[in-house]
Each structure stands twice: as C-alpha cells, then as structure tokens.
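One chain is shown next in structure tokens, namely the form predicted alone.
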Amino acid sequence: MDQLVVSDLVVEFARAGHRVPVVRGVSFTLERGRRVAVVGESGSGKSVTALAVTRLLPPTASIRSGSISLDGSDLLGLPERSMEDIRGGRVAMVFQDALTALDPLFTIEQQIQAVLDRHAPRASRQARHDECLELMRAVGISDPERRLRAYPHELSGGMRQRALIATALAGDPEVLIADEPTTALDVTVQAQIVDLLRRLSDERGMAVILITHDLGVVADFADRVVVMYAGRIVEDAPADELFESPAHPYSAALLDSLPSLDGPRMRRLPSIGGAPPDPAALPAGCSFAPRCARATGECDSEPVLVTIGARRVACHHAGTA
C-alpha cells in the first residue's frame, strides 16, 4: 500500500504582485519503507515539494491545487493542530544546514527531549534520558552521555547532522524527508551520513525522501529517482534503470557529469550549457528544449509524462537520451 501520495501538486509564490508557479502539477507515491531521491538542479522545485508535504511553506507560497495523503488521511484538509501532531511525529524533516536547524541555545539532549515530549511522552525523566542516548547511539554517536550535553556548535558539522537526525528520529517517524542533507559536509562525511539513512530506513521500516542537487550521494541509496527541472517532474525510474539508461535528456546530462573511476585518468566533465528557466518566464514548450542538444520543432509543445514500462518521462524523445 502506497504510504504517501502527492498528485498534480502545484505550488505558487507571489512576487511582484503575481503568482508563480514553482511545482507545476507534481505526482508521485512513496511506499511503507521504501526510498526515493529526488533531484535536480536548484530552483527546480525539489525542496518546495518536501515543504508542501510537511505544511511548512514560507508565507509568499501556497498551494494552489493538488492533494496530499499519508495513508489516506487528506493532509492538506487537516486543522493545523491535528497536522502538528503528523509534523515532527509521523512525518519528520531533516533540513540542510544543522546549525542552523539546531537551537544555538539549548543542549542536544533538551531538543530531543522536546521532540520526545510533544510525541512519545516517557514516565519519568530517567527513561526521557536514557531515550535520548538511545537515538544518539542509533545514529552513530560516540560517547553520547557527553555529546547530550553539547551544545550544536560544539560538535562537528557530521556530528550536527547526526544530532539533527537523532532529533527527527525521536518522533519515531513513518517518513523521513531529508532535505539536502549532505550538502556542507565533505565527501567522506556526506557518504556516512547517506549510509545512516538507508540502515536506519532498513532498521525501522521507515520511508525515506532525500532531495539532492547530486545524482552521486544515491546510487546505492534511492529504490527510485524522481528528476524535476523547472517545477516538473521530467523523469521518475527505479534507480537501477535510471542510472542503466537515462530517458530524459536532463537526466542523461545529470549523470554524465559525475566524475567516473572508469575511463581516462584525467577529462574534462561535461556541463550542461546555461542555466534553468525563471518561474515567471518559462519558455514555450518543453522547459529545458533551450538547453538540450536533442531538442527538435516537436519540443515546441510541452510534452506529457507519459508511462513507459516502470518509469515515467516527459520528453517527445524518450528512450534517445
């Protein structure tokens, strides 16, 4: 049973008096204990996907259509006081920046604490400690009795971000959404950090959503690969088949700028020639024909996401990429 499903979601900003479109008619389910990358360049709507689900737009966005359900329960129909207690508990969120995310004036331990006692509330103090040294173990922390005591700009940056995961645990979610996650660590943290969530999504039978810029942190992390460009999904394949055989121009152009051990020691890696389109001003047809080598007459009209076999593609030139 699909835990989590998003349909044609469409999200608006308003800037300078208008309202513009930055999720154009979204789709996607999320199974119980499966997980899904999704990616794209920024400014493609990934992160304000990941916000929708959890409520938690800035002011100047709404959504405009759509719906949202977690087990069929309709969240964007729910009260705010019933969706805070799906917040932080069913569904939690792990931000980019953990020092930022953390509060600069509490200890670890109070803001898991916090988390425990608005959504798995324990007898007594002792057992609310010793919860708290269980997360911090969960995810990887040595000596967590004194790490407890920390406060977040006394820990390392994968430390933090083991701490902010500790703290998102502690509602003991259903879904994780991880938002960029990995994004101000370096290489050998991000692929530890990557490494946690899928254990932990092993261990706890939890649904994992990880939104990245970075097609290389999910090669052996996603089940499925979701890949927006300009508000739009452009391309949704089980991961193994995306990385195989790209049908999506931007897909193919995303990958083949990873750095490969295979091939010549030393090249150059490809990028991909100007930049996304502004939300106010996208161009006729399909989003990313301006930047695509394959783009013919055809891509004048903006094309369907169309089914074929296991994954889903909008592009005239499926299957050519």
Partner chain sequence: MSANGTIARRVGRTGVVLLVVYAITFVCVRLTPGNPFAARAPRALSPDQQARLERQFGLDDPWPVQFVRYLFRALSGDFGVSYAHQGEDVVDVIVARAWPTMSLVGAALLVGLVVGVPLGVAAALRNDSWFDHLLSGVSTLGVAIPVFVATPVLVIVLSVYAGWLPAQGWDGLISTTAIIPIVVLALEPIAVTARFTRASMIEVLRSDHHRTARARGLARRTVVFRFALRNGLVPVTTITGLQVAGLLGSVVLVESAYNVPGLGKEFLAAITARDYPVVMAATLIFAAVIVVANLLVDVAYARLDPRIRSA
Contents of the next structure:
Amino acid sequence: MDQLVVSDLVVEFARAGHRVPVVRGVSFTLERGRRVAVVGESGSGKSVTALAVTRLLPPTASIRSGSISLDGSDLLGLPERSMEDIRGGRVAMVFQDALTALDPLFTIEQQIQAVLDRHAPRASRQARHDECLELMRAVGISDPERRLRAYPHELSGGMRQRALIATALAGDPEVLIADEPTTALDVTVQAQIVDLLRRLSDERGMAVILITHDLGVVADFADRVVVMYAGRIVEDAPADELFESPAHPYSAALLDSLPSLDGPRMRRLPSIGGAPPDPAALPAGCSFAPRCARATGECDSEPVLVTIGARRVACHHAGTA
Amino acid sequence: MSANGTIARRVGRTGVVLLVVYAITFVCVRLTPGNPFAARAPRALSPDQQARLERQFGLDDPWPVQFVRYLFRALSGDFGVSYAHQGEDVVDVIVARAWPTMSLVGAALLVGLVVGVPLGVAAALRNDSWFDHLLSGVSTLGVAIPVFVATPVLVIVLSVYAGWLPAQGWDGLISTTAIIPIVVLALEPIAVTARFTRASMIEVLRSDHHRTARARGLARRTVVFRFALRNGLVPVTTITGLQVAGLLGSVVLVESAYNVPGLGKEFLAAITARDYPVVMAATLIFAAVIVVANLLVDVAYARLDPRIRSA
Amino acid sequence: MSSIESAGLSAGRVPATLAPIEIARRFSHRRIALVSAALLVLIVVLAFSSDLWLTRDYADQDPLVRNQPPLGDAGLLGTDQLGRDLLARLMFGIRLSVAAAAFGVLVQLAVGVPLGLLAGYRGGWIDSVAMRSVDVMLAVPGLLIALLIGMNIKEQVASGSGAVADVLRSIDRLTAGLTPVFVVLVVFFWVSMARIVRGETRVVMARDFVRAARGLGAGPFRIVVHHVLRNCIAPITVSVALLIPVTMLTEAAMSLVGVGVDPPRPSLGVMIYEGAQQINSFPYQTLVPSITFAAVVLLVGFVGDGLRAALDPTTEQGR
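Taking the form predicted alone as the starting point, write out the structure of the form predicted together with the partner chain.
Following is the full complex, with the preceding chain placed first.
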C-alpha cells in the first residue's frame, strides 16, 4: 500500500532575480516498509525532492506546484506546527556529513534525548537513558554507555553516521530519508552503513529512501530504483530489472560506469561524456539528449514518463532497442 | 596538548603581557623629563632637598635596579607612596577608587550582553527585515559615538533640559548617578554584541546541524534557544573579552567627564600631577583586569565548546 | 589567544575575488555609503580651505562677543567663553582629525602591511615574534598606555634634554603639536593590519596557483606583489576604513586629556572638553563639536560598511 505519494512536484530556486526550476514534475510513490533508492548526479534534484518532502527547503527555494501526501493526508497544506510532528516523528532525515549534521556542542545523548522528549516523552530519567542505550545498540555502536557521553568530534566517521541515524530513529519514524549518508565515508564503512539501513528497515518495518549518486551501493539494498536527471525522473524500475536491463540510456550509462565485480572497486568512473545541463538553461526537448549516444531528431521533443510493465521510463527510444 | 598544559600556557602568556605592560609603563614614566617634586614644592628645592627626596623615593639608584626593585615590591603588594596624596600608600589610593570603576565596567558589560544578545538574535531570526536594517544602522551609530561625546550629549538632554538625572557625580552603582555612565559605556558593547550575535546566529541558522534539529521535528523555540543560541554565543564570548580592554579605556574618559571618583579619574589626575607611583599602579591594575578577563573568556569558551576543551 | 585571533579573522575576512571596477560599481550602488563619502569630501575641503572663507582665526579672542549662541550675530556657530569663533575652531579641529586619520592610515600601510606580509611569507621566528607581539598589544590597556606615551612625549618636547628630545621637538614643529598622537599611532596601529595581512598571506600562499608559481621559480617579490598583495586589497581596504574612526578618536581623547594638541590649537576633543565646563549655561559649546565629531565618525563608518559590503562578493546588491 502506498504510504508516501509525491505527484507532479515542481521546486524552483530564486537565483539572481530569476526562478530556476530544479525539480520539474516529479511523481513517485513509496510503499510501506519498502526501500527505494533515488540515484542521480549532483544537481539532478534528488536531494531537493527529499527536502521538499519534509518541507526543509532553503529559503531561496519554493514549491511551485504538485502535492506530497503521507497516508493520504496532504503535507504541503499542513500548518508548520503539525509539520513539526511529522518531521522526526513519522518522516526522519539523515544527512550527508554527520560531522556537520550533528551539533558540535552537545553530547550524543543530549541530541538523542531532545528527539525523544519531542516525540516519545518518557517518564523517568532512567527510562530515557535506557532508550538512548537501546538506540545506540540498534545502530550497532559498541560501548554505548561511553559513546553517549561523547561529543560528535570525538567519534570516528562511521560511528558518527551511526549516531546520526540513532537520533533519526529516536522519533520512531515510519519513513527514513537518507540523503547521501555514505558520501563522506570510507568504502568499507559505506557498505556497513547501507547494511545497517537495510537491517533497520527490516526490523522496524520502516520505509527507507536512500539518495545517492552511487548506483553501486544500492544494488543489494533497494527494492526499487528511481533515476533522476536534470530535475526529472527518467526511469523508475524494480532494482533487479534495472540492473538487468536499464531502459533509459542514462541508467545504462550509470550502470556502465560501475566497475565490474571482479575489477578494482572504485567510485564513479567518468564514462559519461559531458556534464549535466545548467538548470537555468535547459536544452529544448530531452535534457539528456546532448550527452546521449542514441539521440535522434525525435529527442527535440521532451519525452513523457510512460509505464512499461513494472517500470516507468522517459525516453523516445525505450523499448525500441 | 592536555587541558592543563593549555591553561598553564595561557597563564604564562598572561605573565608576559603583564611584564610588557610593566616595562612600557616603567620606561614611559622614568624617561619622562621634569621633576615631580619641583612641580609640587611651594618654592624652588635646594639641590640638597632634591637629593634627599630622590633618595627617599629610591630614584637615585641606577635604572635596572629601580626596574627590578619596583617589580619585586609590586609583586609583594607594595606599590610605594603617592606623591600627590600626602604620603598615602598607593594601594590605599587605588583600593578606595577601584569600586566605582569596576562596577561601571561590569555593569556596562552585563548590559551589553543582556541587551545586545537578544537584539542580535531577533535580527538574525528576522534577517533582512526592517528591524534588521534598523538595528544595523543603530549599531553603526553605537560604535561611532565615542563616550566623551555621548556623555555631554546625554547630560544636556537628560540633566540640563529634562532634569531627570544628575549632571555629574557618584552615589554608588544603585543610584541615579550611575545611569548615564552605564548607558554611555554600554553603547558600544550593545552594538558590537548585537552585531556579532546576529552574524553568528545567521551562520548557525544556516548550518547543517540546525537543519538536522529541524528535521527531527524539534519546535522552533527549542531549536533556537536550546541548541542554536549556544552555538551562536561561542564567538560572542571572544568579543566580550576584547571589549573589556576597550571599556577600561572608555571608563577613564567617562569618569572624568561625569566626575566619578574612580580609578580612571585618578589615573588622569595622576598623569597631570606626575604622580608616578599611582600612574604605574593604576596601569598595572587595568592590565591585570584585562588579562584576567581574557582568561575567564578562555575558560567560558572551553565550557561552551567541547572541541576547544579536548583540543 | 588563538581563539581571539580566529574570531577576528573570520569577522574581518573578505574573499577577494572582485575586480576593482566591479567593486567601484557595487560601492556606487550603496546610496548611504556614497552620500557619506561625498559629504566627507565636502567637509574635508571646507575644513582645509577655511582660511579662505572665514574672516576670523581660531585663536582670535574678542571679549565683546563671549559665549554668543549659534546663528546669532557672532558667526554661524557662535563663540566660546573667550569670544573665539566656534566655526573657525571647528574647522581647525577637523583638520587635526583628518591629519590623525591620514597618519593612522600611513602607519597601517607602511608598517602593518609589510610586517604582515613578511610574517606570513617567511613564517618561522619572524612570524612567531610578530604574532606574539600582536597578542600582547591586543591585551594591553590601550588608552592608558597611549596616555602614558603621550605624557612622556609631551614632557620630552616641553622640557627634555638630549638628542631624542631635540628630534621630537623638531618633529613637533612640523606636525603642529601632533607628535604625541603620531607616536601613539605608530605604537598601536600596525597591530590589527599586520594580523589581517599575515592571515590573508598565509591563506593565499597555501593556494594552488601560488604553489604553482613558486614551483615555476617565481621570486618572492613577484609572488608577494602579483598574488598575495592583490588578494589582500579587500581586507586591507576594509581594515583601513574601520580603523580611521579609531585614529580620530585617539587624537580627540589624547587632546581632551591634555597629552595631545596644546591650546590654543582646537582639537575637537579639546573643544568638547572645554565646552563641557560650561555645560549648564552654554550647552551648545560642547554640543557643536560633539555632534560634528560623531557625524564625521559616523560618515566614515557608513563608508566603511559600504566598502565592506562592496568588497564582499557574498552580499547581494541594493541599498
């Protein structure tokens, strides 16, 4: 059953007096307890989409149109106070760099407790402390008693990211949005964090949206993969189907850029020529056409997202090759 | 570097500052030509009397001897005898006048924080609003108007014309006489504190961890006052420390303009009267206050920011 | 106090990526700053040309027109208790303020900048000594030391014997009695500039293009002039603008206390002080120089704010 529904979302940034569309008509659904990966290069609009869901966009950004609903109730129309109940309580976010995402002046326990106080008040000090310990164990932090008393800068990168996830779990959310949670980490730690997110999702029946530019980390994680390019969804497919046979040339290019399993593991090989377009000066027609090997005259018109079987794809050539 | 090591180093640096201040003061005073006794005597002093006075005050010894002797005596709390206040011990002269000065400086600092911080926070929360612009204009004004200008202007308005407050004098900190000096002294701390608070709060409100706190659904009040404010205050402590030095300069001028019988006024009188023992002692006391204030700021800074504590 | 240093740096730090023309354009868009700059120029021109358009000298006493209020028969701003023309005195006082400000700028540029460049470029013990000195200078009771130095210099000029006193006396003849002020400016006003330039220098030196230039064998002079100095223009300009009010304040405070300019030369500080002696009967006598001084300082402050905003690429346009 669909828990989170985003439809026709358009987000614009004010830049030098102009309105620049960064998310251009994005629609997707997230089913209860499922895991979706949103993949794309930086500037594709994936993080902005996530911030729009929690209504944490920076002041220069505004939602022009579209709707976002959680269990059928519209989030965009909610007063700010009610939105605060949703944030952290039902939809939690984890950000990229835990060193800056955690408050440097407060201990991990103080930061978890603040969330507990807000969403799940416990009567006694002891009960709250126990809950903190429980959360630390849940995210796989050893010696939680000591780590709770630590400040963010005293923890290692992976440990910090786990602590950040613990603060997100403190409100017992139904949906966790993780925005590039592994980018700042070593490769081995990256895998551990993704494993942790999958385990938490299974144990708690928590839906997870994992936002990443690295298709490599999502293979064993996601039920479904949403590929974004220049503010639009270009492909949305079950993970195994996408890895098997990507329908959009951009998905295919992303896959090609992954190193083979037996090759040396590296992040993001630069195999896609060119750069993503400036959102202030998008090409007419298909945004990917200038970088696409299969572009034809047809691509001068913008392709719509069409459903083909279990997937959706926005390409004039999808299904023809 | 351990916390104790850091503190030891800071205390060491404090000693160096005081020594430098002492050296500058000593050189300034000893190199000043003219004769403090001749200026004070009713008629010309005979060479014999002059020599006797110089011997009495230890001024006939070579320089280095005087330098070291004064230093050691000062360390043991003996600052000598005032030239101007008939034979009075300098320590007594200083102690009798320290309270008005220190209470004025302390009150101005406090007012600066109590008024400046909320103004700065309000401006940051309403970034780019009319209030923000008004505050930025007013704070330029607060920094620009020197105390020796603000004092007469306030006296003219509040005392001469309105007749609400006394035009000069001192009846203690809890009296109407304290209002004008405190307001005048607090202008710059208020302006500077508000500016710094605003800038640092704007930075904090844009920070990742502020966004995290909001993403956890914490109420705006909690986020701003429990988390962001503490972050925002870290740089403000530093500025508060730097303001002590400025205030100790301003208080000299305010005391003289408002006729407050404090250390500052005494310092000016001592300079005019070439009362060198008082000049030296007052300068050292002021330097010591600044240095101690800076140490306190370092401690407060470390208490606020755990990264400094363990660094 | 490294914490203080970093706070000071981040407060005064301005990224230097704008071309001079762009800076001028951005500055000209700041109406308050532009108007302030124009007014300042006007005031300075009026002050230095006052001998041409005023009939009375600042020292002329006239017992017949003592304590005359402004806008009366005795001149635009009235007269003081000795019957001296306040407008003439005010204009001369402004000249002294401008002289102090100009000398303060000179000290910053001629002492602070080279010292900061040297410390930042060479590092090592030069850097340590310079920066420790900066730390100490920031922790001394500035005004008190300034007054002490002023007292010393004044006495040297008045009654000192020996070579130093002779030199000071000949300087004093050239500087119209501002020697104590100038000495204090030399002692104090290199400090913050040296610190700022040193910090900028180290930042620039660590950048790739400077490393590349060094790698290609560019000499120290070329690197400092071409790379470091050019990147320091913005912070130097801002620092100069921000410190001008402080230099004027130093002159006024020293004169007011009696260790600056001697009567009958009217520093604004002296005028404020003398006027305050009659504050109950003739408040305008202290009000006129007070407001003038505050206005000039405020105008300089507005220009400084405008410059800072114009030089900082992160501020948006407008106002």
